[in-house]
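Only one chain is included here, represented as structure tokens and corresponding to the form predicted alone.
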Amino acid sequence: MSTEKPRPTFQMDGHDVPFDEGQSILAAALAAGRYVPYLCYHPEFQPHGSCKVCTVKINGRTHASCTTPAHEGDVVESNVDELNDMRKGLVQFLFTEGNHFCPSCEASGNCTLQAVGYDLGMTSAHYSPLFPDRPLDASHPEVLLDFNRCILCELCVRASALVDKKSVFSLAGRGIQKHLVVNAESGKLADTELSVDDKAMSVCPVGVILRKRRGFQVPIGERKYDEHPIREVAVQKQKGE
């Protein structure tokens, strides 16, 4: 007979969510199959929160489920529309801060940012788009950076620094103001110890950070998130199939 303890629960949207020991409510909803929409979160970085599309409400009180540990008895909704509307608005907004014209980005179809938005029924940015005037970055033999559609995820800069221990990112300024750079004194990626074979450079929800002559190599259709919807690719993800 199995003397095995059986595993702590928290109910989500009225179904059971086992989870470990310090897991987050995101880190263990996605890998029980339940879907919760999230932008800077990864799963092989410690969360940060600071895209809030994740939060949920624990026990009648928001939070970011992926900074929140889960514990035991807890009541979460994540699957409402109030939930989902303020989800859809924090979208829209940074469809509107940023360049994001999904037909002409080579990332479109690989971009978390665009898959998400139509999960949420997003059809338009709704608000007056900002049209930030950020230069590129063409200067290294093999990376183009489009600065202009940056969502300050942060994911670059984490995976230069701990994983590929260059720091070849980083965040300046802040509110409005705050944006990415490259941490060169002239400002320049030629200018950094960037190799194509960087974690940083796989990590990016968008179009920022762009190998060079590889355009459109996979057409438009059999791209990721063409082939299987965010819902799928999040949890497959976080199991790490």
Given for the second form:
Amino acid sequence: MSTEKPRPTFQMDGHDVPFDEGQSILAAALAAGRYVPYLCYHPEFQPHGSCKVCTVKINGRTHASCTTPAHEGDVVESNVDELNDMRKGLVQFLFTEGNHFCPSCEASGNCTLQAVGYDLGMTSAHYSPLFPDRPLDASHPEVLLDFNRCILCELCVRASALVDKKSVFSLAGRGIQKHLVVNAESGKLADTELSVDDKAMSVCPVGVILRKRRGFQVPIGERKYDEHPIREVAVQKQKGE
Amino acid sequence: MTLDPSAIVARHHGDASRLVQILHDVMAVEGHVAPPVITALARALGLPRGQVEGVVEFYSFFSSEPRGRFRVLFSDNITDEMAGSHELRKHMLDSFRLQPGEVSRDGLVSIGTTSCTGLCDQGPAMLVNDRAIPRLTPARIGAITSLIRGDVPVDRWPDNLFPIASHVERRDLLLSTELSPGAAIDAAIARGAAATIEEITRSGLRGRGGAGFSTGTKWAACASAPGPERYIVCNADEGEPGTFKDRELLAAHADLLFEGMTVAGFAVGASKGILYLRAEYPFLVEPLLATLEARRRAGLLGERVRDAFAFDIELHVGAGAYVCGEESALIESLEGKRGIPRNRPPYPVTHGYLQKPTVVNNVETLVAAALVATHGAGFLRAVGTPKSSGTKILSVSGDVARPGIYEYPFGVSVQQVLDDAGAVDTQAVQVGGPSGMLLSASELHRRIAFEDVPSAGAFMVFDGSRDMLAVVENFTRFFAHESCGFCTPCRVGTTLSAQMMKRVVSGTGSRRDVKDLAKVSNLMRATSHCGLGTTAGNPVLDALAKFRPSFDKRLRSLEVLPTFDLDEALAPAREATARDDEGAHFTNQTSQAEKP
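Please supply the corresponding structure for the form predicted in complex with the partner chain (the preceding block corresponds to the form predicted alone).
What follows is the entire complex, opening with the chain shown before.
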């Protein structure tokens, strides 16, 4: 007789997914090798559920799967047309909101937004682009900030506050005016304590936080999502590989 | 008066959770919170600078840039618009030769708009340096313009500009019951805490803010949550456009409200209450503080309330953010942060203000609770419907002869309210505000009750002369302005909806816009983070279902239209050449075709 209690499970798209007490639907699904698209989630940080791309239906109602704890017997729908259409709509919203020009972007091929867009079969942003005016910040000797690509996931905010203990990044403004700011009266990155080995340097899912003089070192076509589809990368990342 | 940020911070005991109140104090001295002041406040409070900047930029009533010495904000609710606010604002802008939101070169004045100021029964209304002025007319605008030109400080303006009238047109249980101060507290003490909660539960009292959660259940959950400290928060952030019933309750029945908060404190074991008052009601601050002080002197607040328990109430003034009406966003705001709704669970009843168990109740709910505590569950049960016991206070405005406050037993028909308020030729009624339900003329038999048409209190009436698409366009603009921006669907969806509605109303929309309006609304409904986003598409979806011909009439036949607007593109050229004549415009397709 085994002394180990069997882990509780919920159902996702007809498959049993085991989970630990308190674990979110998203984390459990990824750990079980079941991909759910997401942008603002990161296995090393407390989820905050702002992008809503990981939305699933739990017992018939829509929820962000990253912030919803799993319960025994939950019936979860994820990889169905209705939800994938919603996710595509949300990714189109993000492409509409910012200035995303993949062909000229240093992050192309390494960009989660781009990869999720491809994965969901997105072929255009659909809506009239908002073309916000978001000047670059090139003040820092080592780092360039290109706010045009920011999707407001707050990963750099969280990483800088919780891991680096510097709070270099914050969000300001409201609604569509919401934007990333740096922690300096001048508003310039050079006047913050950011250094290139900060955790905040490595968490941006798009191409906002860039090392200077490293552009296009890896050719397009040989980058992360060129080599492996995001479905595989996301599952590996959850397992810490 | 010169600004001393560290002195202001010291006055608030260096407490970072009081940041919003601290910023109010800074604004009162300088009219804005300049970048060096943000730095100084952050240092004094031990907060990251970016966090303070984030708070300043989040709330409409704060600004990091200088605004005019006179900050004029026209209330932008649809009822103000119907009463002529756009024309009055244009007139005032023209007389100062200003663009909306622009500060005059001498720094004297800026003229802009703000979301509904809760004066819909006496609009159009404006705020000048955060003081409310109702009943605007061309003559009153003229007087205000002269006072501003003369640089007369607002506190020396004539008294006749400011009085807020009280229009109570129908009283029922809540508005007609007199209670001697302390009666509800005494009754609660006599009954005991647990039995008081039980009584509230049996009364069937449901939250009057719109969601309709059982008040007794909420109190019981808070009372049984672990931990020694608990809080009672009264949500007086009445921001739903078209709602002004809390204004009346706070102005004329504050004792009853504080009685209800104190009973709640006794029942759940909280010793502190906080009243979160919307910033648009500054005229209520002094009277409310005076009422609180009187109650302290009478032994109804303080260390020993009726020698039985400790309870006191603090006033917290919001700063212009509709989203703070959502209870967890309100709590964030109380803690001095941006008003972003939290992830739930955990709920405020277990992890609320400062992560302590907290009850958040609407003003009207707490007033009703005071009466139930005094007169028992049957008092409420005797009126209303089985699922909606008691009464509902409606704020009636728009195309009616007698706008004002109407209290009815739940179950009253929409038609009854219209008849009592003197509405004729009613085309539509927006019940519950933009996030509520838009009813067409064929639905006026429906009833105000949680089980039929729920309402937080707004009741805006539109007669046959109104353009319902312009109404919906106003609502989409409201949501775009008030979205907190936390989640993708609401942040982007509200802005896209407002843009598309603007195109449709101006006659440049396409069938694709109409399809996309439905798609965006449904996406917001399904995936948004909080109630603001999930309901932001309601007016569009209701209008598409009930006023579809109005949309189709406005559309050009093309499936897709260029989003590039030639006439709009000429605007900078017009400005540069100071021309605004016909020849400087592309007026329609024909004239465009005629241009070489």
